[in-house]
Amino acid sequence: MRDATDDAAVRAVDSATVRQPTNVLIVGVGGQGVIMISKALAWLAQSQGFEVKQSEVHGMAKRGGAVFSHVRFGPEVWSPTIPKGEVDILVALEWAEGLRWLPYLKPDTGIFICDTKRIVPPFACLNRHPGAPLRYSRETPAEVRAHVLEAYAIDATRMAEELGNDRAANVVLLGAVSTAMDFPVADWERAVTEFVPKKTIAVNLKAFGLGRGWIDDARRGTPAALEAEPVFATPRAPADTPYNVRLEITPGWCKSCDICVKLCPERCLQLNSERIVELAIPEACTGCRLCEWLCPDFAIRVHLDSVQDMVAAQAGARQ
């Protein structure tokens, strides 16, 4: 027979649950736009009549360093940093910073949302001819579900390409985390005008319904979602296939930060008397897609065109 003071205690446990806030954690590189969704959801959540914390390390502004935000909101926060084992949301900007920090998602009730793009370090790449075996995180979207409650793993980066901004990576996930909370999609497209550039206000907001929609596809199981995860054992190109590289580089999106000149290991860039990047020693190319990993602005992509192919193409086009 319960009491009174039993009837108290649970009535304790009960307020205790409620007021537990809600953690995000959200990580990825430098340059992939962390911070700005991070804020974005600080600022909505406060707009709710929540009480926000947030926490940031983002000193590696440079593509290729780590960046990590915590965004805490509930009733009532008194700490900034979440726990290991206490993350609700775990998003991931890119697919190996996502794997490492899996152990913080909790293990029984944690989402993980993880774009499928891939920011290979310099020293995985110490052999750099296509086919050539990376020094880096092998786990597939279909393995890392087997230990996860509830994960996605998002082409976001294509997603956003496709519409013509691939900066908008970072949109398409905060609409894929939309689905998770119960603010109104109204309230969240007003904080994504907020924070994104005004010029990329209308692109953002379609980035955002993609993400959306994806997700509400992936958990009916529609087809089309599930089958556009890559496969990343396939090596980015045949090691015996001729192949020739070509660099596509936007001029207006380069800034003369001079890191892929810099960090190039066949030291076949440079920056033209503009102060653009170029391509000045092609045949020393191996298309190792270091410089464009690196680019904070995505300035550049790398190509490999097999030589078939092209004779093909060229063959089809004489005739």
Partner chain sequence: MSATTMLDSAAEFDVRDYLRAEMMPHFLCPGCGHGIALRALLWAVHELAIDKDRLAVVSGIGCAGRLSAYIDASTFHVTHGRPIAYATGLALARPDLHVIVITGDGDCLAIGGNHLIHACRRNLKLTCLMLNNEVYGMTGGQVSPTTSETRVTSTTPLGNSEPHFNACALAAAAGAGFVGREVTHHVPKLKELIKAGLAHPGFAFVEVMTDCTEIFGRKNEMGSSAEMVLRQKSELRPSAYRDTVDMPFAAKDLPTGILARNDRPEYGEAYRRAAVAIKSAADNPAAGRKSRQ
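Instead of the form predicted on its own shown above, give the structure for the form predicted in complex with the partner chain, please.
Single chain only below; no partners, no other molecules.
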């Protein structure tokens, strides 16, 4: 009796496992084609007789938000969104977006496929001092692989560029995804043909094959794929010479028009008791020169003194 119940419980768990949908989460930044490849995947799954649910959030990603699309398919799908930790395949079209969604990946069996394309969002540049480090992820593909069972970092954007159209990068990744599913290649190609613009069908089919081949090579450990380990330079701010900002203000020329005070991005200027501009918060000033440029009375001159110069000047003063 007891055995029978256990068996029933095991059977119930088994059938639940079998009936679990396949969860694919596709993430990226606006304009990369996240929605397009998720639609192609959903269309393909539907054509294979599965029940499909897809839901997405798009827009504003260039301003630091995310574009993501949940695609779930299987014999039976109830919710259109994938719970945290339930993603079977996480496809990321941008490196940091991929890392952001990693907690959604199934810890034991999930596959992570990520483009190494890096699009630095404005949020990573909140500190506007030149030389300030960008707050973009510094993890290397090797570090990520150590935490994920099966992870691929593909330089899909470069591969697509070599084909002559960098916008086909998403289809390169779709090709990579295709290796993780059992659909026939011909059907995949039909799905790609269905969704890409008519003029780009040829290049996109090539991109698809390239992505598929890349994963196959990587699985077999072919040196070509391993050598394709992308060059992964940490992004840096353009200038990293430290300097101090000094504002030279000609009080007699200032007419208290307030343009510099109101238009300073750091809000570090103010008018003093005589209504002449002064630098109220020197440590906030980044030396962007907006006040100098927008002062109609030429009363402000921004000097960026390098630290070496200042040390030399102090040494000179001491002597």
